[in-house]
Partner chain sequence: MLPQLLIGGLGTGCIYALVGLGFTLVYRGMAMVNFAQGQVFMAGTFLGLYLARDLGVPAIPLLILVPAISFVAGALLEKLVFRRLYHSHEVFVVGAIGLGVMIENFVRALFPEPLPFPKIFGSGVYRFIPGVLFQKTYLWIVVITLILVLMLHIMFTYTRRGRALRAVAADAEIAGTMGVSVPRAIGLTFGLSFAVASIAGVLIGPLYFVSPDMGDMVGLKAFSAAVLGGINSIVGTIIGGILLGVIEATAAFYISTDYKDVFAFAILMLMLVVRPHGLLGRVVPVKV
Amino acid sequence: MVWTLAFAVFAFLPMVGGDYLLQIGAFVAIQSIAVIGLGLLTGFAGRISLAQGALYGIGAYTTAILVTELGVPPLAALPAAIAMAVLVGTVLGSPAIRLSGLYFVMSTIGLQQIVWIVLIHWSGLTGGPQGIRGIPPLSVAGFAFDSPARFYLAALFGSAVSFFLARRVVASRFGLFLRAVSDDELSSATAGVHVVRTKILALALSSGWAGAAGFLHAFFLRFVHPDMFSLELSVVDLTMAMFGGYRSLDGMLLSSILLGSASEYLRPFGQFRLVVYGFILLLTMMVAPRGILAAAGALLRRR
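Please provide the structure of this chain alone, in the form predicted on its own.
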């Protein structure tokens, strides 16, 4: 109920905000989709991934290639972007899903770098270092989201849908399997849960959310480039997911809003911006390992 009201309030932002504020809002909404998807894998399945930026890029590039090179209608590129991200994520990530801890994290860094190298060197398909330009505006049934206010509402709608779908997943029987596998794989297997299959499905869901975010990202900037989807983006996504909280979709959405908008104020740090995000992640793990909402609740109860 609280988040339904929050989304309704944000829907009125175009009436009071300028174009710059709306662009930040659209960026935050898109980022929240990728963060919520990562939360399903990291927070609920217990697998820390640093490849979300790569899967985000797969969705964006799939969209850009389809609408610019093949003339596919913008909305029709959405299922293709999701499917391609899921395919790449599961095919390249499944062999490593049996790993745990640091070993799995290292394998996701490898996945991130593989995708980035392909994007920058496969010039015939991805445009290489030049990227892909000339992406048309997002349109649905002839209605173009070609202004900051219109696109902001489209991104906000996408964020709301992804959030409530994730809540349905978490509340389902599969969500129970995710939490069980994260807590104790041996006990879960003894109880009849297919541990490997559950983790692969979590990886597929996380990849699908990233692909959807990439779809909107392509229409947001109307230009894609490999450097947009580097390891830095994966670190930022992971920071937001961990800052939001362990198994807290509400916290992840809140952290997307707080850190996503704060990224504009971190621009003066330039190349050291990633260091700031790393410090935030480290501080969160030390002070509030279960996230900001859980820490705030504990503080209120203590008072």
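Only the largest set of C-alpha atoms that superpose within 1.5 Å between the two forms is called the rigid core. Numbering follows the first chain given and starts at 1. A quick note: this is a predicted structure, and the numbers were derived from the prediction, not measured. Compared with the form predicted in complex with the partner chain:
- I280 shows a C-alpha shift of 2 Å or greater between these two forms [criterion: core-superposed Cα displacement of 2 Å].
Cool, the form predicted on its own is there; where's the form predicted in complex with the partner chain?
Lone chain follows.
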């Protein structure tokens, strides 16, 4: 209820903010989709991944190629973007998902780097280091989301849909399996939870969310480049998912807003901006390992 209201309030941002603010808003909204997806894997299945950026990139490139090269109508690229991300994520990720947590993180770094290198060097398909330009604006049934305000609203809508969908997943029987598996694989297996299937499904879901974020991203700057989807993006997504809160979709949404707009409010620090950003991450992990929302909750309860 609170979040429905929050999304409704954010929908009025175009009335007060300029184009620049709306651009940041759209960026945050798109990021939040990938972060929530990753949260399904990280917070609920207990597997952290550093490949979310790569899967996000696959969604974006699938969309860009379909729309520019093959003239597919924008909205029709959405299922393709999601399907591609799910395919790559599960095919390359599931062999490693059986491994213990730390080994899984290691293998996702491999996945991230391989996808990024292929995006740079497979020039015939991806345009290589030139990227893909000239992506038309997102349009649905003839209505083009071509101004910053319109696109912002589309991105916000996407973010809201993904958030409420994720809440449904978490509240479902499958969501229960996820939490059980992340708490204790062995005892959930004895209780009849199919552990590997649950984890692979979580991986597929999180990849799907990344693909959807990538779809929107392709229409955000209407230009895609391999470096947009490097390890840096995966790190940003992972830190957002961890920063907000362990097993808290609300926390992830909050941290997407807080960290996604960090480059703006850290501007006064000039060239030390990213040093401060790193410091915030480090400090949060040191004092609030379960995320800011959990720490705030604990602080409130103590009163």
